[in-house]
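Taking the form predicted on its own, here's one chain by itself in structure tokens.
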Amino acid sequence: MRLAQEMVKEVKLGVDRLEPVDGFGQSNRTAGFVFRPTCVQEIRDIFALAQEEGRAVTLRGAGRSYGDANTGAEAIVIDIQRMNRILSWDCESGVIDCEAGVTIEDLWRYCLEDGYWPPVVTGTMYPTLGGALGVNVHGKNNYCKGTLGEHVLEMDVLFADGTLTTVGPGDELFYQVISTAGQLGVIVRVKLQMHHVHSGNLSVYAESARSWNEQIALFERFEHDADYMVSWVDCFGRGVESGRGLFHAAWYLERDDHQSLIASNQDLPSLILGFFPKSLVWKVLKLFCHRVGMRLINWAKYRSGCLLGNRKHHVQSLVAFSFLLDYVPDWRKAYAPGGFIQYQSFVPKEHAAQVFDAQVRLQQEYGLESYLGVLKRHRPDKFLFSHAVDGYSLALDFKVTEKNRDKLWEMAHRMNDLVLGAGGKFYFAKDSTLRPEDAEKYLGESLSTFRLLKQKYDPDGLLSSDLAKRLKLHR
């Protein structure tokens, strides 16, 4: 096995060295000086060689974040994926040992048919653990069981001087490295714990809501019952509909079904009503990419919600309720060539109906709807940026051209303030529109703690990004 250091005599960092790199919203176009390390000591070699270059080093699991938290402009940008491999796995007590490449996805075809699934998820499979503890990702059921890092056992954390240290939920510098998008460490190696399941379906009720107080109500009805809640929401719902749209809740089937945790069972069809190749969908979508098109596909969806299915429940396998943003491969290329940002902010229970009302009746002022919107419920963690509350968030899809974007900026701005006045957060997992001010204030002390550990684990500013340039966290 070759070391960094060893690749590098050959190949210096020239500008052929380049790559593109870009958030998952493909709509922060860059490039860096892309390395794919298969083990720590080749980690270690590459932080040595950012030294001698001068060049900042941006951590990147997937590329699964939707801006610029895993971009690095002409950095020495780290790929994590090819630090792949299970180390060990315990079917009896579910803990699983691996390296920080492995995704999602490797997880659940690994352990399911032990009956263990992933104890959270995201709403797509890809991500790697070492990405998604960075930003210390949360799923359909944060109000209930947390975000991903309250599942950890233990992790091995490398910092930028070389030293390789294991933390775990008794240690401060876990709560503080998880969470804090690379800028700390990098975390090579994660031992998790896994979620017993009898069953890979889940029975799944949807009812429709006519407002953001029904949605709510929905919410606060199922919250100390089911194991899942997500609500998708029509930002085109105008007056007395606003915040209309369409709930699930879900619950773990009891029974014993072996032929449902069979991973290949589990696999998303390729075809859409058996015959339409779903490859191919993304071509009918980008059709409807606009406005007017848009518009449309919420309010016949809204209307469907209404009319089939509702209040009634329905099984569901736990990859398709589990990640929709994989049932249409290449669904981003609608929105090429500008990309999409995806806004997600976090408000207080109390304030929250209010505010998004607001964010919504902001986006029709500005003629901006959200193509997608999404609701979901939390509760509160105690890692050092986290976003959760207790409370809901609201994720939003806007489309981005060259025509839109200051205008799109402008208005996420105006929803920024919306969110800080009601004391709410942010996540940098979706974050392209935050500025530093606004950082500063949800933040609050934890930046200032930030700060300090920066200057104790990093005090050279090896590991940066895109977003903590744009956000000036380390000062």
Second form
Amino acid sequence: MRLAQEMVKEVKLGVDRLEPVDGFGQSNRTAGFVFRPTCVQEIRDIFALAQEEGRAVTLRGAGRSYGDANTGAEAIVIDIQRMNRILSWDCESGVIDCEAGVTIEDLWRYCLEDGYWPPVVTGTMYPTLGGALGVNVHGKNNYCKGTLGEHVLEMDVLFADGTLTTVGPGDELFYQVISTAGQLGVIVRVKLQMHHVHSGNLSVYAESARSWNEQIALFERFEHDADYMVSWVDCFGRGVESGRGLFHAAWYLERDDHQSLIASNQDLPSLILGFFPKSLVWKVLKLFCHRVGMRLINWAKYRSGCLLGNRKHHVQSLVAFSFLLDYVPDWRKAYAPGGFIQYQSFVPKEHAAQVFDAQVRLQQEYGLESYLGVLKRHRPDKFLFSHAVDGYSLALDFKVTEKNRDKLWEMAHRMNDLVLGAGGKFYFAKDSTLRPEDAEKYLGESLSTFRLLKQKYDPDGLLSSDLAKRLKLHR
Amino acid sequence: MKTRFAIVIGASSGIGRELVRQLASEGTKVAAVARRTELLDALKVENPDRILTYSHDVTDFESAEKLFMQMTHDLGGLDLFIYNSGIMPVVEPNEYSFEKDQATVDVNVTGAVRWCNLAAERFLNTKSGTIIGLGSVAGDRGRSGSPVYNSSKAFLHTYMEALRNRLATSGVNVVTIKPGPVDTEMTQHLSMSKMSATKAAEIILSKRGKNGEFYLSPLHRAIFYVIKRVPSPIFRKLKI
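Okay, that's the form predicted on its own, but what's the structure of the form predicted in complex with its partner chain?
All chains and molecules follow, beginning with the one already shown.
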């Protein structure tokens, strides 16, 4: 570990620290005073500065949460990306100890050659561990492996009073710091159990589904066996075709394959179809980034899924299967200038098809269909602000414009009501539209517990975010 | 983009007050800055949820930065900054009052630079925002009536143009407005046809998101296109 005395430089608040600070969806544009500390003592100094200046502190990893969980308008923003050192790696046991600014990409690039892959990965490889644990991310294996927090062996948390504490799965505080979106303390070090793999490839099975019922039936068919499951949903599908899409299940390969474990062999190609530069794809996507264009793209994807590779297995690299969001660089630019929101709700399995069908009908009624729908299977967990249920989630991407904003939020509130009525939940990594009463309802007792913890660990409310303010989490 | 947060300097009366009213009525949270507290209080009452008021003299250059930081914190951000403060003391034909001239320069020039520099630096860093500076048609020529007022507005026009050129690649818009006679306290002593402050504010706000110099009417633009080109020997004989 580097010595604090060597690292610390004086921290001051000035306009030169101001930067644009957006959620990943870029629909919520703010500015904050950004600090990128490299050690724990520097974070303590930033806390002291914030107290002196009367400003809140917002914690931020790689800024991959879509909404406002990682933004703090006019606040001091601590971006932990420079705390990115791997402290130790045991290639026998697969235990890695690292600073919280280490990303999922850093993890797989470092460990894959020894036959280890992160136990849970998001659809993009860029989140930091600290940010990912703040919102307790899940992946396409949530139904069998749970959330990322379930694979943490221990972690160091820095509280607002400057106390550094180590917690693990035996401590209640562990389940409270993870999932509460950086509102109780800063996760600065994480010891994680990686997952052993023999190959860097997966066997992937694809099958088209014609309706919500077929989608659910496919998940039920593979959930006891597959290592990953995910399905794409065409939200323009109407009537009996509502819920149509393309299901994928994937399995780790058991055969040793060293070549596929070499990180550079996992890199995504820079060309699409062997000739078209990926860096230009967002410009083409932008031409289609409207209702008519997206209806066409969704239709074409569904039809091609029915015709090509349907009910067949193919081999795909772990990176290509896992990080679909990284396939097209800068794809978010297609949504400029208003950005987009991702709306993801989690519904118990017995109500999932009905609620998601109603959500899609609402979108069609409003003329605001999601340009992308992703269905996943989940299992409950015991983290304080758990988003998962024994059921399914549907993630939806909505383009935001100045003109549609009010209508979109109104529709989202109606979709929220459907989810809450079915006993469902929401996810801070994605949320932009919840109201305080929605959060009260789905978090229930957990919110009261959180408020007591906030009084204990951060009584002055130093740690905050735009999401915490919007949902009145601190009250 | 909708304006979520704005600061109006020189907000207690005239165009400034109308700008604050109109911004607040469209949903913008506005910080209204002026010297006259009682007028600010009256303005705040009109829309207390959206109008924040700050009593400040723009010639108090020392306190500007701290107040700017405070206001952006209180607002929660900043999309639009408007410098509307300006004075036009009555100057007799043969009067050369240094006090009046210095006061004019302090408010119209130094105050503008103090505040617009703060906004420019912030917007440069946040890579978005609009700065609007209120100049005057009076700045288009050196007329005999108010040498320093005219010059102060000419300074503002050039300064705003320079800011525009500096910030062009940073996603920041800089707008110069050149009002003609507008019905405000400042022009009470002038007997001529005047545009209402409400109408002037509407036109000014319609220029958000643009870059450049704007008159408040096509007629003004046409008249001053000609006036700017009148040769000096002829211009000095005209009573304008």
